[in-house]
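As a starting point, one isolated chain is supplied in structure tokens, in the form predicted on its own.
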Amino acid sequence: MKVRKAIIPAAGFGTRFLPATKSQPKEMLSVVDKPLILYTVEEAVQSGIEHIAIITSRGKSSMEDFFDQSPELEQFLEEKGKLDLLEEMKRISKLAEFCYIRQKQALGLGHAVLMGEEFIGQEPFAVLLPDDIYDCPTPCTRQLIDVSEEKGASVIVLGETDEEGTRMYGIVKPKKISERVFQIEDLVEKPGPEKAFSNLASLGRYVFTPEIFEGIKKTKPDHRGEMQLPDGVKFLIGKQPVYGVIYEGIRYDCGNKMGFLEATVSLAIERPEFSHRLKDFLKSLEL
């Protein structure tokens, strides 16, 4: 079946980056001139995604006015004769049709993707964590929903980590299937490098059959009362295959103040009327 929805998780709080996210959403900052729910919305879109639910919570509604028509706005562009920034903003709201679901107690990321169980009803779907922008040649959701409709099956991103990246994402042990494909046969939250089953790691873009939310039930909250998406991943694992794909480009870990600076100076780079200015600057810096 085709992969047509989304679940965009953005109801956290922010805190690494207070005090910015005192008075707006984490993912309403800006890497160079895009929001990063933007670039997390665009690759969903890219990949095939024609209808996105956003999880919420109280002071995020920037992001339902970031999507929506702004009339007002698109008037005063054509009166200054703005056309390409009037284009632009007509094309960020009609990118997909959007559904904004409020978490009103934050009771983890599983909990967050069992809150839309409604909206996808018994379709596979994806879910995007917009912590990280993926610059890839084949947008990065894409590449698991072509290995999801190979082989009828959830599908997580993997990609290789070093000690540190232990610590701070969840591992799995693979099998492998073929060079960027593997089955994954268990999975451990956060190990460190002790207890790591291997060096890959799951960053933030999942393939799920409608199974997960039954997972996703079935298991016990934390010790925080938080209900962790990677123990459905595991009741999932016992219930039928799951597979990992090592994703094909580049990744920024914008959920940590050194990556979003890694990720704003490179796509800065990457844009011409940039490029020449800002190698230039860093050049003059003498680092």
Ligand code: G1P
The other form holds:
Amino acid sequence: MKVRKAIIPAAGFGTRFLPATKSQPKEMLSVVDKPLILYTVEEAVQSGIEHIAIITSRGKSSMEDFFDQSPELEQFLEEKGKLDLLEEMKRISKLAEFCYIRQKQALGLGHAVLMGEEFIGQEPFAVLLPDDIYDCPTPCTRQLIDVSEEKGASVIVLGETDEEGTRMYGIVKPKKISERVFQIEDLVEKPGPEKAFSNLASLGRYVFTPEIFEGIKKTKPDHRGEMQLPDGVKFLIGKQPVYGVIYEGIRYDCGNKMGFLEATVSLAIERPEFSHRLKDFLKSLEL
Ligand code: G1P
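Moving on from the form predicted on its own, kindly provide the form predicted together with the named molecule as a structure.
What follows is the whole complex; the chain from before opens it.
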């Protein structure tokens, strides 16, 4: 079945970026000149997604304005003859069909995804976490959808990580099927190096069959009172095969300040208007 819908959880406080996120959503922080959430939505759309539910919370309505039309701004740009910008504003408001669902309490990523159950109905869907920017020849979510559509199963993006990563990510127990594809036998959330099954981490992109919702509902809150998504995935693994795909491309973890800085420098260097001057500037720092 074709994957047409996606859930983008964007309800968190963004505490790692305070004070920048005190009065604006983390997802609206800008890498070069685009907010994080735009990178995520563009990846979803380039992967074939047509309907997107963004899970939000109090104080985050600027995301809704961002993907809406802005007639006053558009008129202003037209009058000033800034036609490139005008086209860009129109493009953003037409990217997909959006729906916004409020998560009233911060009850975890699993709970945030569960908020989208009615929107999804009975079809496979993607989940994209806006912390990660993927810069890939084939959009990262598309890489997962290709495997999901072939196998008729849930698929999680995987990447190699180090000791520190075992404390930051969900870690899988993989059974190799081909060069990049694994069957996932187990998944544990942030186990630390001693309890990690492997060096393969789950990195913010998922395609799920709708049975994941049953798994999330059976999940018990963790010690922080949060329903974690990997616990729902563990339940799913007991019911049907779940696969993992090692992504091809570059990933920036914009969920922490260092990754955010790396993304800013690297993605600016990729842009012709900044490339030379930024490289010259970096050289002039004589690091
Ligand atoms: C979440 C997931 C975790 C995953 C990580 C990165 O954690 O719970 O399994 O590895 O995203 O995609 P968070 O970064 O929200 O703490």
